[in-house]
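Coming up is one lone chain in structure tokens, specifically the form predicted on its own.
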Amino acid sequence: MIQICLNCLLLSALLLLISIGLNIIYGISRVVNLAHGSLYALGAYFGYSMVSYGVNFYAALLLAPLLAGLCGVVLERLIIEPIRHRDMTYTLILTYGLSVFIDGMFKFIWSDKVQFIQMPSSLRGTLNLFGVHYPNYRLFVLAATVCVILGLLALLEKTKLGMIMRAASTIPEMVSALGVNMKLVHMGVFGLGCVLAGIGGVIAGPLLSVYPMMGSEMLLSCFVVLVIGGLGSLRGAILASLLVGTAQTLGFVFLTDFAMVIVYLMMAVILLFMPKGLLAEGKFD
């Protein structure tokens, strides 16, 4: 039972790392980025390449997400920014096309073989928790996720940059009138979201493997998290990640063929009574 509970938290942590970046981008820039899953996979591939060439895993965990964030910034500046103020349909179609292109590049550069990021020797083995031997690496993923989320919340609530980001999510015209360059805000937010996705990709590599379509598969679960939690709500994303991760893990354990059906049914029931999600849609908090 303890192992099942920890596995629920593990999947919830991975979903949160990826979906919270997507939520930040929507909460401030109002862009639904369908290429977010591909940037998660890009972080995983960067991490795989670095570790394969002898780079320390912890260094790859730092550098690979930064490279994914840099790629995200380039995409935002060159492709997304010119059509930001058009109808949302334009960005949906554009980012979907980007995801298809990026997934194709994975096959061209790294082939379509399933790869694994080799975990460091210091994180191999298990730890005895209340009589249950649980892998050290999975505990590391949980601890790393907690640190990242606490750091993100501290950034948003305790710094001037976080204040600007929160204000830009609700009154962007006022923020712009005060002399803040909103283009830089959008660029930085997009990059931050991609960095978070890249972190998720690197730490998921030793667990879930690295392959071209990994981002598209993860993106479906992340959108369920966003819809259940409320688009633009960070605290909603945290709560929804726990619900979806728990439902999906229990589904895989007890009803293997219907795991995702349970998740979608849960989403339908929640939206039936709370159309805007568990927390208010568009409330960036």
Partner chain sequence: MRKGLAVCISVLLVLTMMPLRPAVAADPIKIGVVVTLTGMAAQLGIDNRNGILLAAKHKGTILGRPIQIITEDDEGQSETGIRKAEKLVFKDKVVALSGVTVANVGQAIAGEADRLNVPFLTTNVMTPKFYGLHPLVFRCGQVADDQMTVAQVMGILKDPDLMKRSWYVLADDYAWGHSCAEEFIKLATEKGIKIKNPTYDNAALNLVDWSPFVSKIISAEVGGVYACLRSPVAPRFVQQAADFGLMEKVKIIGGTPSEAALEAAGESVVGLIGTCCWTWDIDTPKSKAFAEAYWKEFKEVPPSQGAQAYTGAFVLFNAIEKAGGTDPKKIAEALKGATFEGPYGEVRISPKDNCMRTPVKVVVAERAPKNPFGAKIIKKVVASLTPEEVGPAE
Second form
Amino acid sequence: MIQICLNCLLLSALLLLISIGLNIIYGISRVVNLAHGSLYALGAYFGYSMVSYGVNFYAALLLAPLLAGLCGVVLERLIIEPIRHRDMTYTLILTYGLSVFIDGMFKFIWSDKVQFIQMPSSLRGTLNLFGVHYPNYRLFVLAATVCVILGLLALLEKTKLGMIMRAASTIPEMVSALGVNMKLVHMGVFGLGCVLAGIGGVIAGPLLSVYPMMGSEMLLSCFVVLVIGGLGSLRGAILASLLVGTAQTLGFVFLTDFAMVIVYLMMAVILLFMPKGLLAEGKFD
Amino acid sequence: MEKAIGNKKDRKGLVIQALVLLALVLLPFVLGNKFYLRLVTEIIIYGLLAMSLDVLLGFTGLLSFMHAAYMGIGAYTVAVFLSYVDPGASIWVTFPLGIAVTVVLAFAAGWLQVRTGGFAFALLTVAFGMMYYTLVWKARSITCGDDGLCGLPKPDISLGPIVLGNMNDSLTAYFFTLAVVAVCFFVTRRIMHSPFGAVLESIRENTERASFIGINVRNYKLMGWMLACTLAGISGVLFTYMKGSVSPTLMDARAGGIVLMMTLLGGMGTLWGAFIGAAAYIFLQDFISAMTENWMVFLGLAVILLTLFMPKGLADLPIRLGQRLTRQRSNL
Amino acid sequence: MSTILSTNSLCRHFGGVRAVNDVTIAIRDKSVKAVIGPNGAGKTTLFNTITGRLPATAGTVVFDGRDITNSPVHERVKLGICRTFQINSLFLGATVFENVRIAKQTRMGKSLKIFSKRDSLADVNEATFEILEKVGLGGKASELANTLSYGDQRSLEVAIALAGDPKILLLDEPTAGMSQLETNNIIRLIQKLVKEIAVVLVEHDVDMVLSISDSISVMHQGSIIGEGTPDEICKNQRVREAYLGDENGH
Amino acid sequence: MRKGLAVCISVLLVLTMMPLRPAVAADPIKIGVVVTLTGMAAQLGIDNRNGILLAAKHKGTILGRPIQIITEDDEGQSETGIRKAEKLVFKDKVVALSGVTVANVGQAIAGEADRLNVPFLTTNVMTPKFYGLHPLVFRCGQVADDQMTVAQVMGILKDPDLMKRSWYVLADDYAWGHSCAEEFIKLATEKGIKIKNPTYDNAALNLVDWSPFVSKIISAEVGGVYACLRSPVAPRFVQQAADFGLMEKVKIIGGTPSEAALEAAGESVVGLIGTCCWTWDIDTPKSKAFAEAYWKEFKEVPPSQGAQAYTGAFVLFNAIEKAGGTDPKKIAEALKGATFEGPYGEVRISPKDNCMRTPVKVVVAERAPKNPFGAKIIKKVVASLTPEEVGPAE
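Now that you have shown the form predicted on its own, what about the form predicted in complex with the partner chain?
First the chain shown before, then all remaining chains and molecules of the complex.
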């Protein structure tokens, strides 16, 4: 029984870690980034290259996301900024093209082989939790996710930068009127979103393997979590990822055929009757 | 005065499109070999699908991520009927059946979806589209799951007793597809220029103001959705006739993204722009993937550049060229 | 002259904020009713609740004897409740002619025609030209709505409302941002209209309100604090306090 | 403003941009290869293509004419596969089609065999639906699902340690997975092998976390796991199973994971049992020659998929040579009953059902000895089965 709970927790943690960046980017600068999956994969690939060249796993866990965040900021300046004022459809199609481009680059640079980020020796082996052997690495993933989320909540709630971000998510015009350089805020938020995606990538690397299509496969689950939790609300995302993680874990095992249909049904119900998400904190335009 | 200008421009547009249709009719005799003929047939089918999404996106202002799902439903209905019920069924049976099933399933999804708008509507189309995709994928006993239904019998094209030809022959397939798509195009064009079309455009332009002039926005959105899905169903039926095999990848999330790309590359709100978008996408993909296995890099780059520098899509090129011609002619 | 539209103990709350608080007013047919009050008094929220843009939290709205509290916007418009918006809400991509034509076409129930050309509805076109002349936009028919001056856009708002053959016309600050000439046009138009239909005004221009209104209601912090003819309102002590702020300045 | 005269100019411009028929220098024999180069099965597709390219290099010429291999990417989608096959046949005028990595594309192209009217020899499609499918459609290179299952069951029968274990069956939730699982359970119960869950579990395709199944296996206290998972997914399952320390307690039989997948998974994959036609562990002269040639050409660990495609291509080339021309009927005749002494012994195309009979090896993943390819993992041969043992009977 403990094993099943831990399994559900782990999938929820992964979903949360990967979708949180997308949530922030939409919540604060109203950009729907279909290339978010590819940035998650970019983080994983950077992590893989570093670890295979002998960089220590933990160092890679810090460096790779920063590199992914840097790429994110450059992309935001080059591509997202010029069309920010345009209708949402254009950002969707542009980021879709971007995801096709990045997935193509993975194939071009790293080839199609399925790779694994080598797990650090300290995290190998299992831990005996009340008679159940649970891999150390998975416990590390749970712990890492909790730290990242707490850090993020602290950043948003406690710091001045966080206050600006939260204000920008409600009334952007007012914030720029108060002399805040919105360009920097959008750039910072997009960068932060990509760093979070990168962290998700490096942590998922040893577990889920690294291959060109990993990003686009996770994108759909990210959107499901986003919608159920309420677009742009962090607490909602935490609750939603728990719900979706449990539904998928139990669903895949017991009624494999229609597990995903239930998840999409949940998404449809939320969209129809609670557009602002479970905790009604979502920011729908 | 206002009426006169509108009609003159409208008639000139119709003449141009008739000329293009004439060119397409003569095309098979110009083309070197069968492959390009079948490629153009496929472009016309995907053009119809992209046009149906343009009716939704360019005219009613509703974004659907998974529009390919309804093409898939139309295609699968015909494929399942031909495989299990009656392989020799004539097109006068399978065509309406394909459309009927698409309309029913589209209504089921649309009736709920039109309660919302904007991004919520788009996400709902994902939810329902993926549900239909999963059903097709999972109903293994009927649809053979991911193997799809292959080697389907190609129906005869017959008007009553006279058999004009079989879909297996590329020329018949081309002309039948061109005829059906041309009819769909001109009928949709007429509908979009009608008072009903004006209502759809007003909903796109300003949904709240539309309800404040007495339009039942929800009903008209549903009608726009049903028109778009019916056209998508027709393109699905034509696809099965021509290809003779269907598979779930026809209606998955990636296919939905591709149709969206075609419509936007072509240019929204112009109906015929979607055909140019479909032609551009299929050529780009087919041409580049023959040269290098890393075609995704170039395709992604092309989409990014086109979205950034040509927001009105490829259809904008002929329009601008046309304006410059008329301007030169006027000040000569 | 019977009451055409009435609200009894109508409320609209946003969480704790009671924007419209227990408002009961009656609007008589063929008369000009003005609703005035300082900023944030709840005038526009009252408008939005009557016209269905916002659902009412409590109370009812009755029009011509029918309870329309929960009926959707388009049904209220079909009944004849037409309004303009404080912030212009037009079909900016379409021409001035098309803006009014689509409203007229919907009013005349011709929207389901899917095969005739949209410009071929002769009766709709005539009625549209007529309304444009009435509002003084006859000359600008083929211009795009987003190229119009602010004043012209306000007139276009009125034209679109008129295209709905209103029984009651609700104007949300029609003269805001208008030149004196344009304001006079609007006043002359209202005086002509009020011969057949009821007109409800939300306005800041007090002189204009006093000159043309038959009855005035004054709102303050969500509720009605004074009602009556323009002269009664001038003498009303509570109204003066609300506007000038009384001694203890709460 | 709406539409200038230029509309039809632009449409015609787009259409005439199509390249005209390329000028033909020497008159090469063109062979079309349709493989999956993007998507999940991309690595397998690349191994297929490389095998066929190497075969063309080694064959050199057919009937004195150079061989030209034209490759197309089907992205693993049936409709794209058909379009690319049409391009190869109608535009490039290829003499025969080969390759094809995934079953749905293979069946889609086979469905169009009459219209394409060229011999289609698939080197890597495993679905049993190809037996006697069409006079122009052949399979040579990769074993079919049923042959693989027979080999796996024989592998268990020959090893008493495996025989006494009870087996838990897990399959990828798609056509190939289901047919493998069903056939394994049917054959295993016939041969008296204990199956823990006759109604096998299937795992959704976009499943990322395998822990639910691993915990199910642990609680089922089984001795062995039969997992028919796609090649790119198998290592992830094995890696996650190893995390739970499952590899010590349980023997896993996992479909036919490719060398690249095994290299990626590294240490945790040791002990995984599988079946394939070829592995560089076979030390016959022909096998050694192939391994060195592949390493020299592509600088990658020689994959079994590559050897299978290499063999299939050679059978096709020899058949065209024997047919003495490019007439589809003649080539088809020549292919019936064709034999070829390849890297993994003699293969033969049975005239009864146009599909290959081949020796099959049962292999176990182990740490590789010193080898020129820098490989960490080797597929050690533990049992070899003759074509007659593997069947199907003719």
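Since the model is a prediction, treat every value here as computed from it, not as a measurement. Positions refer to the first chain, counted from 1. Think of the rigid core as the biggest set of C-alphas that the two forms share within 1.5 Å after superposition.
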>> Please state whether Met266 has a C-alpha shift of 2 Å or more between the two forms, with the rigid core used for the fit.
In response: yes
